[in-house]
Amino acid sequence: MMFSKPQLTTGEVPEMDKNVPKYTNTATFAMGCFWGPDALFGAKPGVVRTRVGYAGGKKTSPTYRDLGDHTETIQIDYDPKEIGYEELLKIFLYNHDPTYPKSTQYRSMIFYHDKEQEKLAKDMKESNSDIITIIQPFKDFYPAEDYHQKYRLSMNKPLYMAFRDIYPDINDFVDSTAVTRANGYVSGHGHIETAEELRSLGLNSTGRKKLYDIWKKISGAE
């Protein structure tokens, strides 16, 4: 389906995507519905890309309509030189309720990728005795359907389709750091001083103003 939209990007690969770090680490969390965390983490400096999917269960090839024993999960690739795993854990801890039991689909879980992540996650849990978060080694991650990826951005069709014009392949779209940031900003997350700061996202002046105005309204920034 085509959407009527103004021209909001330069039409070229964003500068932010031309300068992604060569090496990244991965963090995998489950903290309720994955749309919110996708936007929350996506706005953080140091986060390179995010994707939503299903993990924690034994069912092969789960889908949203047939999750089996899996949980909605957010996976984050990040630059450890800019943001540490401890900071990501703090964002995880303070942006959902890890003390209240929920259905399998919305459980609070941490999937550690190495010994350091395991230690930091378990230390966090021991320091917060009321947390019931499940901590287990990472095994499998099944990407969610395309319409779940960068969902908050998809709610703004002009901006969404402008970025899809640059990245018609859904995998390139999901992996884009610029798209990851935009998905966070349209939810009011992050910090933006001026619309001009958005230049590296590949937006033209019209697109930058549009995204900045959305961010400013939702974030309540003065």
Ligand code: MHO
Contents of the next structure:
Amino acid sequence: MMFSKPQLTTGEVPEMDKNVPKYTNTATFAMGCFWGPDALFGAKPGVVRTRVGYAGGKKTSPTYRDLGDHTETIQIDYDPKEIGYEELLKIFLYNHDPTYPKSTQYRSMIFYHDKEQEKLAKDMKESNSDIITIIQPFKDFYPAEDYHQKYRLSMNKPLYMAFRDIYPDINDFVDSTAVTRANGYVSGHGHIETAEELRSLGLNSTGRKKLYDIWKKISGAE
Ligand code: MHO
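Could the form predicted together with ligand MHO be given as well, to go with the form predicted alone?
Up next: the whole complex, starting with the chain shown before.
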């Protein structure tokens, strides 16, 4: 069978990825299946890149099929000039149930990277005695298998392949801010209608229309 090559990109490195802030902070959260938060955070302005993986356990080199005592975790590199840790914490808090006990794989956890994150996370927990989120210092993060990264985008093969054309190396693909946003937009997150960003994602007009239509349909925007 013949497949025609998707023609959805400009074929160039997206403008958005040419202006990535040099210095970023990192936030690490566990809040259930990591596919959802990968997309949710990815659509937020100020988030530079995301990756999913496993953390919180002792087993070395966990895999999805052999997770041991680890928990599905989302890691977010963000520009602290654009988005604060407090705002990320709020998104964390309101997008899963931090009061309900889950299996180790899906526990609610915060891995803080510095004193400020530690204080904000602990204050948040203290504000509501029902919150059972486990708060601990960040230690190890094991990136998940390639097929878990930007999973929602990977469910849309034409758009996924379009970005893989730009970024054949999976690590470049995962680290791309444009890909990170697109993964959020295909899940209906974010505010594409106001985002001039749409033009800086590296898609051509056909690709932009495709992404916009998916976002509009799923987000329920007019
Ligand atoms: N219920 C989901 C969980 C996947 S998530 C990476 C599924 O297997 O489809 O844990």
